[in-house]
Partner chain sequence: MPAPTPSAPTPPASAPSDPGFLTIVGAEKRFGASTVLGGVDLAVAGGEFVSLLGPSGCGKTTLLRIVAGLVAADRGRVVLDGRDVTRTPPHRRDVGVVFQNYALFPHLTVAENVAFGLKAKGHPRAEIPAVVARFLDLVQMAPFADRRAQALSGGQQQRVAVARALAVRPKLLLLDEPFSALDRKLREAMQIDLKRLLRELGITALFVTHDQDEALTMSDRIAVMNRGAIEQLADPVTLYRRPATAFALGFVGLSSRLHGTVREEGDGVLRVETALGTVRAPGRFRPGSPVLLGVRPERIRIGADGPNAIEATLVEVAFQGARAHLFFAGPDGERALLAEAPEIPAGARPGARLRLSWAIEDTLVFPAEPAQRDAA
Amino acid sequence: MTATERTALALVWILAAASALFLMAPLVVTVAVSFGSSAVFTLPPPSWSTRWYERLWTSRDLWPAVWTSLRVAVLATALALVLGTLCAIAVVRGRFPGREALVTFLISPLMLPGLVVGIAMLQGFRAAGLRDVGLSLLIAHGVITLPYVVRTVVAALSLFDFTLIDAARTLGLSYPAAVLRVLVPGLAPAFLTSGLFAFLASMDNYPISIFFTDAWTKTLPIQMLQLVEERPDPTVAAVSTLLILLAVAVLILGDRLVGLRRLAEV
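Could you show the structure of this chain alone, in the form predicted in complex with its partner chain?
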């Protein structure tokens, strides 16, 4: 290796390390601020405390938003898993024209600006006479969670060996039992990872939720942004830290199920 190459390589590693620190910086700052005693975000904090978590615990604004977000995320993920899996089976096993176009259509909500998708749905729902905030939120979140499920389950199903079902049938299982005992365990990692990431996407969504909330029903990101604008103290940092923990938990599960490297295949 020549001196030029060594220098170039060293530069690559330094830049990569800097990028990694840069990427992690907001998370580290958030966690540090949430455990600081100061209300004015001095870093490093003068002393450590859990007072923002105590304040969060008694907060009257955040908990309703947390419950709204959890409820919407769970229901939207369940909806997406059912509809997405059925659709993935049709795409992988069916013989009909336009399957690729169908997948592109189902994934497209992730490729278009969230704000535009949100506005379109807002106007569409209004035209259809849909007034219920909770239902509107759920339907809108279904649209943005479905792509995660379709993408992952289609990929997993195309790799699944369907002779395994034949084998189970000749070994004494009825067709439904064979699907349950062979196909479902085979797809379990895909269900779980896509479900987890769909859940995260719903929990964190801002640009679509903003159009479907009112004074009484707010999702967590909406409420957080409002708090930041109204009363900037580290309580929001405490909630953020909990959300970071949630992401860490999802990644640990995902790593166990399919490995971090597979997760990187966005």
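Show the other one: the form predicted alone, since we just had the form predicted in complex with its partner chain.
A lone chain is what you will see next.
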């Protein structure tokens, strides 16, 4: 390895380390503040304490928002998995003009600012006469999680051998049974990956949820912002730390399940 190559390799490692430090620093600061004893955001903390985590268990405003976010995220993920898979099959197997435009339309919520999508859906729901908060939240979150499923399942279907379904049908299975017994297991890693990302995107969404909540129904990000405005203490940092742990746990679980699936196939 020449001196130029060693210098270039060192620069690459330095840039990679600097990028990782830049991305991880806010997370480290949040976790450190959540374990501080000070009632304000102080770093380094004067002493270590778990008082803010203990305070979470007695919060009357936080837990209803947590259950609302969990309920909406689970239902929206299930809705996105069903509709996204059907749309992906239609795009991959269908032969009609405008397929690429349809795919772009389906993933467009990821391309547009969240506030723009939220305002557009708010106007649409108002024009349709939809006033129910829970249903509005579910539909809105279904729209923003659908692109994750469509992109992942379309990529997986492009590698799937559809002659397996024809073979299953020649063995006596109906088309729906062949899909359930052949296609669904083959796409299980794609379902798992897209479902995890959809769930996390729904749990963490703020710019769209803000348009579809009221004084009685709030998601966790909206409730956290209200806590910052009304009571700016490290309780929010404790909630953020738990959300970070949730994201890490979900991703590790997804990686383990995909690995087990691949071992089972081998």
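Positions refer to the first chain, counted from 1. Take the two forms, find the largest set of C-alpha atoms that superpose within 1.5 Å, and that set is the rigid core. In this text the structure is predicted, and so the values were computed from the model without any measurement.
In the core-superposed comparison between these two forms, the C-alpha atom of D166 has shifted by at least 2 angstroms. The rigid-core alignment places the CA of L245 less than 2 Å apart between these two forms. Here M24 does not count as shifted, since its C-alpha moves by less than 2 Å between these two forms after the core is aligned. Aligning the rigid core between these two forms leaves the CA of A10 offset by 3.9 Å.
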